[in-house]
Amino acid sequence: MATRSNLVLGIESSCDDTAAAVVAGGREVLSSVVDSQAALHAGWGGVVPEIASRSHLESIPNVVARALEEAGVGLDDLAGIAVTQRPGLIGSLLVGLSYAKALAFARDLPLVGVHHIEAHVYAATMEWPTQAPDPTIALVVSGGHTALYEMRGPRSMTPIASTLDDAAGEAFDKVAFLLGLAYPGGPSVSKLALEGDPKAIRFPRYRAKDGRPGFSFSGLKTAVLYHLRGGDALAPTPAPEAIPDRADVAASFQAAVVDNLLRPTLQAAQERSARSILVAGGVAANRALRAAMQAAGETHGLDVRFPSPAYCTDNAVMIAGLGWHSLAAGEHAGWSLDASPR
């Protein structure tokens, strides 16, 4: 139940979405506003940091005001403010953090910094009436991050593995660009993949030399590029309309990404005797990944949970939700709180 003592304003600006939300008690969503910059970056095939930070500057006052208005509360009704501190694009992070600091200082409100990736993990728990059975393996997979965590509660997340190079979502964006598809690449590749054969092309699956769970997507992107060039690394990349098997490429690439995410996650779950798996981040909205992970969960007796699509991509609900737990535990950040890209 929403009361003045448990209302938290969340602010998120780690990449290219400006977001604000009001959440009560870490779970009850009173408002969620997201201002997307996708159209600004579409022509570049990816996020341009300088454009992103400037857009945040323009958008954040209105986004925060809308979140408070939709929740029907004012700043004086809040118990505190939670803001993304890391990781992310440093310029983008500084915009949200500076704005949150100013609000907290002006109204003498407690402030807490939130880890963006841990908040994505928390987002996968918010909509479920019961907590996932511990221990839980959390897979966070987005445009900027691909990582595994062991979770034993909202404030207990231990890193297991992260990508050695590119994130899965970034690989989707680059392959979409090669195929002449719209940005962001995840939805457009997934849509085209429905028309193709996922077994038509055997793209590589990454396996760490030491046998531990891990991720790498740069080799997969290169394999797609070489396939499009007919196996000749020095040949020119064909125009999208000249690619005869675009749908098969999309479907086979997506299948490789799903395999590269599924295997390490199941391996980590087995090694840690996990009882459940949480999948979060923008790529968690991918239907092929959801279907494969749910099927694997049924086979191995694991409780598999995803957030709804609205909470897969960057949002401030997850920031306010996880931030409430820190505030409730008595954690307050000082004015020296700073942003960090990692």
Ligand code: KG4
Given for the second form:
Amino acid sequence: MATRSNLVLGIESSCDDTAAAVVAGGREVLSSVVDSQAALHAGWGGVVPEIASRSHLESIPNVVARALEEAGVGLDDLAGIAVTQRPGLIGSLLVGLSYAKALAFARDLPLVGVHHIEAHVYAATMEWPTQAPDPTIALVVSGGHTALYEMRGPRSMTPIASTLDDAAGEAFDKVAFLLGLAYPGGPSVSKLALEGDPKAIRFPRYRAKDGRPGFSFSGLKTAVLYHLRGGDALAPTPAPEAIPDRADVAASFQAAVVDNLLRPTLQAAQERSARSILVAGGVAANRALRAAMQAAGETHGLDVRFPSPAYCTDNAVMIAGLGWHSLAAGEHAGWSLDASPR
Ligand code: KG4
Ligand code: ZN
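Next up, can you give the form predicted together with the ligand of this protein, since the form predicted alone came first?
Below: every chain and molecule of the assembly, starting with the one above.
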């Protein structure tokens, strides 16, 4: 139940969504406002950092005001403010962090910095009536991150592996751009993939040289580009309308991404005797990935869980939710709290 002492305002601005939310006791969502900048970045096929930070600056006062209004609370009703502190685009992070600091300072409220990736994982756990059996392997897969963690409880995360180069979501965005599809690329590529054959083109699957669980997507992106150029690396890239097998490319690319995410996750689960798998972040909304993970979970006796789609992509509910636990544990950030890209 929402009481004055358990209301947390969350603020998120690490990438291209300006978001604010009020959450009670780390679980009960009173409001969630997400102002997406997707249309501003669409023409570039990816997030332009300078445009992102300027846009955060313009929209943050309104987004925070709406979150408070929709929750029916004022700043003085809050137990504290939680803000994304890392990782992300530094100019974008600074907007949310500075705004949160100013509010906290003006109203004498405790402030905590939240790790964006840990918050994505927390978002997945927020909706569960019961905890997943420990240990859990968490796969966080978004536009900026592709990483595996071992979890024991919602706040204990040990890193296992992280992508060597690009994130899976970024690969979706770049391939969408090559195919002339809308940004963000994940939803548009997966929609076109429904019309294609996932086995039409055998795009490469990544395996780490040392045999450890690991991720890499830059080779796959290049393979798609060279395929579109008819196998000639130096040939010009065709216009999207001139690509005869667009749906097959989308389906075959998506199948390669799913394999590249599935194999290391299952390997880590096996090595660490995990009992459950959690998939979080924007790419967790992908239906093909969800289906493949569920099927693998059934085969290997693992409890596989995903957040509902609204909590897969960036939001401030996850920041307020996880921030509540830090505040409840007595953690407070000082005024020297700074943003960090990593
Ligand atoms: O977590 P998120 O909202 O922001 C970051 O922290 O990056 O993730 C955004 C990423 C984008 O790259 C987008 O293309 C991808 O998630 N995405 C998807 C889907 N929905 C969003 N990727 C594949 N399939 C989807 N359905
Ligand atoms: Zn994210």
